[in-house]
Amino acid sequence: MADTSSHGSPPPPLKDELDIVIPTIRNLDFLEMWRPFFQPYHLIIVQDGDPTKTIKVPPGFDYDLYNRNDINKLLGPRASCISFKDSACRCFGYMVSKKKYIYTIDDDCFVANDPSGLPINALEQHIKNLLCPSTPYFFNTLYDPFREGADYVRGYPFSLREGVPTAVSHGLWLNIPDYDAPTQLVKPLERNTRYVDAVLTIPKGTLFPMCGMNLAFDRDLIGPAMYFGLMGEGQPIGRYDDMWAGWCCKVITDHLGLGIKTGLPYIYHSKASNPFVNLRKEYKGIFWQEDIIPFFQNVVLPKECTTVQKCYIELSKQVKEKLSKVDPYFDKLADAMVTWIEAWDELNPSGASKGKA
């Protein structure tokens, strides 16, 4: 693409340096909607489900697509590890990738519109989220410091005000929220409408339920932890993938002094899917979560573990360990996280990425 700077409109953020990631088992029509936004960048398509399905990519988009075979050809036995007909085989994009930034999407998000009617560029503001440090120590009460127009307020120590690196930004949604199955059922018209200006940091110590459907991160600080765990076809639950890699993103990212941010950007929903499909899926994790919520509350990382696959290793041990007697599905999982780093290694042997610094 030819730089347009000397025109007045500057390239677009991190052009070079990062990838977009779709799971999809449908045409990629809602691609056009994105164009002005995502058509600067690589895209990575994994698909999902039926291998000799062909999926439709408009024109004029740069991408690389994986589907089944692909994925057992790369990964040989360690494929195992990819979900197979559930979206949390996405995971299998950010371990493909070479890029430093990654930015995964649904492909029935479309594109929002701010209070003012204007569109939004999810992408940029995500890029905004990850340039800039996160405050995890300490509470602001005006949110991002770093945003335009907002700074630390009265009573922050000056001594954290250097902030400390963005591994995550997760970004949320109008239209349909991303409720859990019995909340669908007993709201089904429920729609938020509600846009928030707002970008805060979570807290240490403190676990979120993060949603993949509008997320990015720094694959070179955080992205070995970005596995989205056994769901799917074969596994006893389903719709937890996203959450799994949070609490485990959470966790680590505490350990190591990194943070994580939430709020804009916003993207449109546009499709609730099934309750009743959803409450299959997810009703052993609803049960299950009573137990895994205060395990990663009180997952302790030892001083050792100084990288993210170091901590991703030491945490699959504790999950075996503490989780096991929950359901026999963690420890097979416990496993699966193993496969996962060892597959991750040896397709990124250096640990780097090879965009731009």
Contents of the next structure:
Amino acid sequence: MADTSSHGSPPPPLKDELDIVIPTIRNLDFLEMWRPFFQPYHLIIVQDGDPTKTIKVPPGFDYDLYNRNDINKLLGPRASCISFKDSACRCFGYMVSKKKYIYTIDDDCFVANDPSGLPINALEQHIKNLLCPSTPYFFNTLYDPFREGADYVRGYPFSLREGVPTAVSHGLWLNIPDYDAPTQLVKPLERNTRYVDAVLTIPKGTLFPMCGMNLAFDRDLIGPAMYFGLMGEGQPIGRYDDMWAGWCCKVITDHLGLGIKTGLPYIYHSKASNPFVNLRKEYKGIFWQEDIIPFFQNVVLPKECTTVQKCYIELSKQVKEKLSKVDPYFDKLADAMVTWIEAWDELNPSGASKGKA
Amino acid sequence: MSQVVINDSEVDIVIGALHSDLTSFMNEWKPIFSRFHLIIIKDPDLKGDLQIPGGFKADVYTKSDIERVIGSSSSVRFSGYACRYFGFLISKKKYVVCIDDDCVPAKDNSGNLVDAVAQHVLNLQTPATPFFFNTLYDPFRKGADFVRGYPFSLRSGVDCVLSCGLWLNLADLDAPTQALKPGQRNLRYVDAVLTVPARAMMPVSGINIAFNREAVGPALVPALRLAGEGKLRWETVEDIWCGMCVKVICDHLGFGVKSGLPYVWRTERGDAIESLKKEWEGVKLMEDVVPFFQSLRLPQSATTAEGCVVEMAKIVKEQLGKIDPMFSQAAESMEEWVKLWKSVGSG
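Can I have the other form now, the form predicted together with its partner chain, not the form predicted on its own?
What follows is the entire complex, opening with the chain shown before.
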């Protein structure tokens, strides 16, 4: 557990190398519960919605807050790629961060307790996940072999035991699960009470639905691919931001030889969003998904794409080529993907992010 | 989701007896096993009679029974851990559950005895989801579902034909790993079942598995024998080879493989360091086969488990035979196995 008193305990891990990005339209009271774990870290708050509103941040946190005016000022015309009136705007926080690691969390997510009743330091677990290798090429039946008390099982090839760098750590949620609107409508009372004590690497070639509620990643390895798309006001779709980023990230990490983990840590998700509102946002996505998934399953990135940005630009070309016929939205999205990379490179001029090709 | 009712007459429990005294093993499993039919195969190399307590519906097969069924000469050798495949061969049931004779029932986090058979059958009777990863694991478990973003067209899933359970206490680690960490015990009960995605390879341990015999029985092949194969799991790779074959076949036929619950409690035996000498051969062999299995594609014409095994045997002989004669031998065993399966099945 992070110890903010100075009793000679080790400093919080990655204290100066990690930013916590939080999108919000209300107040940030939830930070009070996270204080023991978050206070040592710098926060990037991305204020969505009406920029004239004041967001109350509990005292004692070191933070930078960006509202729509700031986004417009910093990006100029390129601000068009950042969603408005949708938590997808959080990816602006990834772009302006100067740190190596990002942890992003929703403002209705609180500290969960593990089965023994102890509060879970989600940030610490994400850091552990990111700092030890992933194993995408061969499934380990005992899950993450780098966890204490675990290891590779008999039959796991020794040549694959070094693993690859971990680019993304995808955490889960107790209480309100991340269901889509139709499922929420059918099962409004279902709560996730099952604590699954595992972290595992998602195998190469397998896609998954990424959720942005409790997510950490290595900005240097995968940052430019974490674009959360065009959602919210003026857009035909919502609640597909994190999933879009997840599919892009997965094909790129597979191509570059990086890993994505899912599982621990859990947070406690307290707010069930309105399923009817959700249905309206997701509606088109439910149909489009049936084309989007085969698209990502069949994407081939050429060998020349050796950096995340190159992969992402190539992906945007293929989106334009193959998904525009599903809906003109994808044409806009492909353009926005390019704009995003241009904006990213302008704000992060030190060099292209690369993973192991 | 659905409450699954287990039909006793659909399940055979196959036990490979590598120890002659099965008394405590059987008594520990009695509450769970007693309602089912058991097929106990005595390792042909084991001397002395098997000791089996009463109260079970068990059929026992020994060396002479094996020879009677398969004839005296066969490239398939049912000795050591491979003796259980004979049980798979002669079973007439839809589901086979197979547990090593050094395992006893485990307890879950609430202290309740885990009914491994019921969990395996539940895994086999609910769909698998190999084409897209569900982050809340098995969506068909009570209290779970598909998460936002899971394509609707993939939500009906496919038949699960193989259920790979896990082990508390002595996990199935290889000899070098256990030798390096002699005190390591697996005490983490991970409350999950998940589908291993299509085209992902995995080491299928034979210690605690169940499968749909009607769908994939022939695909569980007793084929790869090490020259120095021994009577401890550390000294074998037969199940690992078998598992690689089964997974490719399942992927090809559009079936699913699950991993996770149930746990069994695996008890101590053997010396990892002693076994190191024997196991090293197997470890080295497996390194050679990984790229092979990664790129292995079966022809469209293979539409049954038998057909897949035959095709796979051809490809193994062609591509791996030249690396080590052990693989040519394995290919022959696979071909022989399919013939046996057909002849015993029709008898």
